[in-house]
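Shown here is one chain on its own, the form predicted alone, set out as structure tokens.
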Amino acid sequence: MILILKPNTNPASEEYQLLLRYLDALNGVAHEVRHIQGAEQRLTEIYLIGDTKPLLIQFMRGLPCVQRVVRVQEAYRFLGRHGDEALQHGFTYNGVTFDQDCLHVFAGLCAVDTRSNVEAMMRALQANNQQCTRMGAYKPRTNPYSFQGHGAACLPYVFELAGKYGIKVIAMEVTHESHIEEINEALELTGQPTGIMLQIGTRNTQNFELLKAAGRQETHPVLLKRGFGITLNESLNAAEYLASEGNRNVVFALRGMKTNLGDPHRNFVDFSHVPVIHRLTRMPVCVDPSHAVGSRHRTPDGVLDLLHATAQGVIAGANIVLVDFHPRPSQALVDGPQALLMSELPTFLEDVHIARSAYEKRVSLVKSYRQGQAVAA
């Protein structure tokens, strides 16, 4: 079960303490309070754990400071939605809010090559009017031979860089416990310009003790990419350990499925989930068009293939559109042939927001129609 509170319960008040002491009385049932921080108002949520059937919800509702009760459901216990539309989870990071109504673009560098193509990278989202971007320091990759980034090495310049060009937030994959001790060291080191959304990639969906590690630390939030093999509930699970470790600060992402009826793409473009994850879950999610599509193919129309798919997920009402950009794909050392240009990002931030405005024409139009029904019955 999970109390809502009032938005900015005061922890303080006679009232909390007062439903403290009530929650502490129960037999057989633990409480564990989450505070969430958003940009304009801090919302309570209660964790009531262990055997709630006897705790009615009308009762339980009348208590004070409660304004919403919301019996969980047995899957996704922290991060499910549990049947009811009006729950909602957000957290705001580094000044910048994540939440199932908002749309980032993290655009950026799959691998860190150099200091002057991260400056250069930097300087063009500065001038497009971004805060995020994509940086990669550790590549997990299928042939070991293969370049597996710069690692702690590149931190303190990407960082630096971060901090002059106003970026507040960063995707950056880590495949190991000692990754997130290296960003936090390197954080530290530069005076903490910017911020780190931790990523797991698809290659350790279910690596649990890495899972569990990001959980352990609530400092950076965590961009959790779908398995390429394994089921939508397989990967939510995943999602869960994360948030049943402590850290609830959780954005899921869709990269594609692998699999040969995806072909000609790289993986099978799966982002028609994004408002399924909605539906089951209060997590923002994220959208990989460049992982999932893997070219720079175009259509008869002229149009990118990566385009046209991340058209796709933001108006399915993705949240976040992580991608691929470099100033001279043919020498990046990771994932060129899919890389956008340095020259096509005001081009693709404007298709984002015409999918974006079709979104929302859509939900304005279903809402107007869900109206007029309600006042005909």
Given for the second form:
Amino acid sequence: MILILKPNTNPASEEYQLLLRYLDALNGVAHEVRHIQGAEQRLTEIYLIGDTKPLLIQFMRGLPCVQRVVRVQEAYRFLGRHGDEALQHGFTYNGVTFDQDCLHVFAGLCAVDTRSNVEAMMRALQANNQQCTRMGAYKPRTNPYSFQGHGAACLPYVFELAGKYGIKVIAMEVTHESHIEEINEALELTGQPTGIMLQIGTRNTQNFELLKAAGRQETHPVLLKRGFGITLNESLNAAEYLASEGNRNVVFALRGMKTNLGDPHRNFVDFSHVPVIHRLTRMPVCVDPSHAVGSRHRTPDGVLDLLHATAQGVIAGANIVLVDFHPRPSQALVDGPQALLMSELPTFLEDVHIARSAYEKRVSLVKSYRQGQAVAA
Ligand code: PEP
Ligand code: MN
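Having seen the form predicted alone, could you now give me the structure of the form predicted in complex with ligand PEP?
And the full complex, kicking off with our chain again.
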């Protein structure tokens, strides 16, 4: 059961203390308090864990400070929506808010190769008012002889350049627990110039020990990619591993499914699942059109398949777009053929904006219809 308290409830208030004393006295039910700092208000949720069946929703709703009560379903205990449309969740990390209403573009290098390419990328992002990026330092490669990423060696200059160009959040894949420590050390060394969203890739979606390690720390949010060959339910349970260890700041990313049914795309684009994840969980949803489409093919209308796929995700309400760019794709050590060019960045961002406006118009259209129906009833 989750008790959602009135916004901005003061933990020092008499009523709040009264509520806690009541919960302390409940037999066989433990409670865990979570504060969620949103852009405008602070939300407090209290999770009741144990035998909550005898607790009546009507009664719990009458307790001091309580605004709403949600009975938790078995699936996705911490990240699930539990059939409650109004249940909010989001987090602010390094000044950037992530929730199911936001939209951020994380354009950047699939893999860090040279300092000058990192700098060219970040300079272009700043010129286009972007504060998030993607930068791969640890690359999980199919072939052991392929470039594996520069690892810890590149972190200091990547972080310093991020600070120089006003980048607040970098999505960076980790493939082993020790990478989190290396990232923390480099952040410390460089004076915390930026923030890192730890990315767990599709090959590691069910690497439970890695999930537990990323879940045990609450410094950095986690962007979890959907597993490319497992069910959506299995991938959502993987996200719940992170949350059950303590870290609820989780973003769920769609990147296409591995099947020849998706040919000629690299993966079968699954962005129609954006609304499904919004409905089943409270996580912000990311789409990765680069790894889904995997090429720079274009349609006769002149638009790249990759931009069409991006628009499909955004028009369905996606909250993050993770996308590969490169200043010189022919020099890229990983995924050059799918990278967008620096000169394409403004057009890409404008196209995302067009799709987002269309999404917002769709939402308000349906809202008016539903309000009309409610008045008529
Ligand atoms: C990536 O984003 O660089 C990546 C390797 O993606 P995925 O795990 O989706 O293949
Ligand atoms: Mn890649």
